[in-house]
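Just the one chain here, the form predicted on its own, laid out as structure tokens.
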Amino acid sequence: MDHDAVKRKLEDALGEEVRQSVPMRDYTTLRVGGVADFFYETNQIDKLIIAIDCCHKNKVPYLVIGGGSGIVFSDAGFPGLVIHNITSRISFLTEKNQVMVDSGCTFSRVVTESASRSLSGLEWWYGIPGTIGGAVYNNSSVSNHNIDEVVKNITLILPPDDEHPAQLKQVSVDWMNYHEHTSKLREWQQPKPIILTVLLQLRQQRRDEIMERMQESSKKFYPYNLTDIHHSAGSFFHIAPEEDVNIANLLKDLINKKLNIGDAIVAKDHPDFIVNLGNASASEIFQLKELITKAIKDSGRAKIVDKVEYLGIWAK
């Protein structure tokens, strides 16, 4: 199907909100990446389902993104439809200390609104960017706390196939098969199931105690707001589960802190962060990542695994 035919099919299903040739750098925290052929933003779950079903019926590649952290789009962009999920409903089930959250809701908002109701369990993540869907998808972990501690169940869109349209499925936290910084969904090949909503199980606690931990967490973990970090996707690496090595200490030992390729540079004091000083390309980010990976491999001291996902068309 040619470009104009795809455009007509998408607009028939989704309306004139479908945009063309949209730079992905504008929708990621790292601020790199080429254009997506088509782009659609929605705050409605039913429109998200329609978009996915339309792509399947017309054999259009698609991706769903949220807050844009933890991903790097290639300089070549994405040959299909990128769906920007900004669904944002939050419903508190007060008698059960539970909260139902749309996957596109920012994690910081979920943390803050839960704390305002004296609900504890999320404060360890205070200050990180991204959405609750992204955190659940990636098995976000901070300060020895894992996201599976608070997730009760998840509602997904299962990818359509030749016999069935996109289908809804509610799964338990066990279904996600969480292990170190990954999940069943992250390891699933495209097209992936898409998280729609997440039910979180929290607990009552004094608000001042929750707020104190939030302030501690915002200073200690995920230094996205340090002055030397202009644009970052977050931590690029983690140590393989079988290794007993501190990632930051390992990288400090092995890497020149001034190591850079163009405007892609290792963050001062946080060598697991690769930073875009303003004009880095995706290829420069990737090349710097490869240099760091090689340095660690050559040292023989540990095995590391990528935390960031690379999206779009990358040269072999």
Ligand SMILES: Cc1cc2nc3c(=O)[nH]c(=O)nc-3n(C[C@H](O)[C@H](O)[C@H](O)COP(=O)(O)OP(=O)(O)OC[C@H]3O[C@@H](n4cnc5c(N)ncnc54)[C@H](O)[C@@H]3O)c2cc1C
Given for the second form:
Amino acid sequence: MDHDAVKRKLEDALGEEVRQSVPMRDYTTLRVGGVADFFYETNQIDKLIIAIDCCHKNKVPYLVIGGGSGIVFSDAGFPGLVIHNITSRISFLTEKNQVMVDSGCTFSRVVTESASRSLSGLEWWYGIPGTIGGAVYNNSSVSNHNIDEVVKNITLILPPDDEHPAQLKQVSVDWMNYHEHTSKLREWQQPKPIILTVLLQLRQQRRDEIMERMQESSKKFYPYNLTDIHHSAGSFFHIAPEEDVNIANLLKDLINKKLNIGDAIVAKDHPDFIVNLGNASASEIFQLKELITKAIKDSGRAKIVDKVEYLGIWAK
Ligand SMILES: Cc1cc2nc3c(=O)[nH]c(=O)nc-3n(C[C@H](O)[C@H](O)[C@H](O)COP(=O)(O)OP(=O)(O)OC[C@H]3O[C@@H](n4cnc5c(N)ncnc54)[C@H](O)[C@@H]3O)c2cc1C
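Starting from the form predicted on its own above, please write out the structure of the form predicted together with this ligand.
Up next: the whole complex, starting with the chain shown before.
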């Protein structure tokens, strides 16, 4: 099907808000990446479901993004529909200390609204960029706290196949099979299920104590002299050092070699951050991460795996 025909099908299902050739750099915190053929932003759960059903019927690849803070789109962009999830309802189930949130809610907003009701458990994430959906997908962890401490269950939509339409499914947190910085959804081949809502189990605590921890947490996310022109996607790697290796020193040895490719550089005070100084391409970011990965592997002193995801078409 040609592009115009696909656009018509998407517009029939989703309305005229479907856009064409949208730069993904505008929707990611690292600010790199080419265009998505089609782009659709929605704050409605049912539109997420309609979007993936329509993509399936018309054989259009799709993916959903939230805050774009854990991904790198290739310079070639994405050949299909990128769905920008900005669903944002939050409901408190006060007697049970639970909160039901749409997956497109920003994590920091959920922390703030929970804290204002004296609900504790999320404050370690205060200041983290991105959405609850992205954090649950990514098995997010901060300061020795892991997302499975607070997630009770998840409602997701399983992608349609030739025999079944898209199906709603409620799963417990165990279904996510969180292990070693990954999750069942991270490992799932495209097309992937989409997280629609998340039920969080919190607990009552004094508000001033929660607020204090929030203040402490917020300092952690941008402590690295990063400014508005230093775009980032946070930590790029999980590095598991051999027992006697100080990973910071190992990385600093590499950084002293002044690792940079164009405007893609390794952050000065935080060597597992790759930063875009302003005009880096996705390819330069990718080459730099490959260089670091190879150097760590060649050292034979640590294991290294990607933390951010590389989306779109990448040259082999
Ligand atoms: C400065 C900085 C500091 C950071 N520090 C940390 C940290 O301390 N700990 C940490 O864990 N992370 C950290 N991150 C990474 C980032 O914040 C997390 O990965 C975040 O949880 C991603 O959420 P997002 O909404 O931005 O997801 P996106 O980047 O938009 O997407 C990430 C992945 O999740 C998938 N996804 C998103 N929403 C959904 C959904 N509703 N259903 C199914 N799949 C979905 C996307 O398809 C994609 O594969 C940091 C990032 C930055 C920029």
